[in-house]
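For reference, the chain that follows is the form predicted in complex with its partner chain, supplied as structure tokens.
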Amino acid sequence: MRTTVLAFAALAMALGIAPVSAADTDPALLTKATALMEKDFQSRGIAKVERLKQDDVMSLCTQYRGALPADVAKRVQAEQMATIKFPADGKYMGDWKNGDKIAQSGRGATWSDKPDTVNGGGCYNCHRVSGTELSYGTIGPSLYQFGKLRGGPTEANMKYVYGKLYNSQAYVPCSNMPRFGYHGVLTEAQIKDLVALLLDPESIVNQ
């Protein structure tokens, strides 16, 4: 057993994959895990107990700590891609200003909140999102002239971008932020709105 757990441990680390140890990933103990959340978690205003079921991912991402084998991530990147609805009209970018609007707003999807909250996108909770909002996270990547440094809204960074807000682990498997198209969290309009937060030419993200 500790043979196959340093040989793992030595492969993964070849694979420049972070070592897990073995229980970490002990499928058992997940399970009664997620039976005693299951026990102990209760449905409260739009926050339903059926929340705590697990879809492919976020179970694989749970039980690898976020670092999955390179076989699986692939995997699980082609699979999240396929996810991804684009629009129809063929347009990706909206109006910035309430691209801005909805990048401030960390509201939604909460016990507390009503269910015709309009959700936020909470984009300055964890990234630096224009050079004038000083308030903001550093969980995720500066976003600040974030169109100006690529080369503006060319159709390549339009699309990238509209798919990473849509569905990030299509491009990071495990990554930390939210599927808001995805989980519907965000509609296709708003999406758009954040597009051109991120790439107008005219949006305070790029001046």
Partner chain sequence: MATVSRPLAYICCTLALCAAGLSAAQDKDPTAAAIEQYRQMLADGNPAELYELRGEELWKTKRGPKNASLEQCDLGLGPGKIKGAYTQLPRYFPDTDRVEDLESRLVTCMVQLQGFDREEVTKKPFGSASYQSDLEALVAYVVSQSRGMKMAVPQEHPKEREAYQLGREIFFYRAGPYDFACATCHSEDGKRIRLQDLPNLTQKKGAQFAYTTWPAYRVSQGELRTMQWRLWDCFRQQRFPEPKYASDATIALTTFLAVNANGAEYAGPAIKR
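Would you generate the structure of this protein in the form predicted on its own, following the form predicted in complex with its partner chain above?
Shown below: the chain alone.
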């Protein structure tokens, strides 16, 4: 994620290291920066320090500072698209009211949460979702009236939204958006409910 890239850049500045191009990133420097983070971040509760370890995609995003070469981006998208497990029943939409509860919830996966805590999506942390919400994040684009603007719950739209929620890297490499399904943060049913929140004409998103 870009946060990792920024953390690496901040550490480099703190260590007095001159900025370098993505192609010249020093693996030894990255190793040193990672070691510093692992020293400061300790496992606590269900939040384990292993979360700092990057998979291949995140390593590439760090290496190229979020700007992958076209050929690498194409390969990453194809590999990540192959990880998406679309619903076996062929149904992509659940209950938008449940979806709103998931979008509103930021609970789950933190050191203070119990292992059986139901994870939320925390969508309002990054997006405007409804027209009545007083506070929302702006890291991601506004999703207000998303379904109305996209043409409603067509097969293509439902599959796209489901896939994007499951693994955003399949659509936008180095996206800041969490890979909710890929990392098991949200269940299939929860993702379906969020698809409904965004695409159901009756949803508060589309009013």
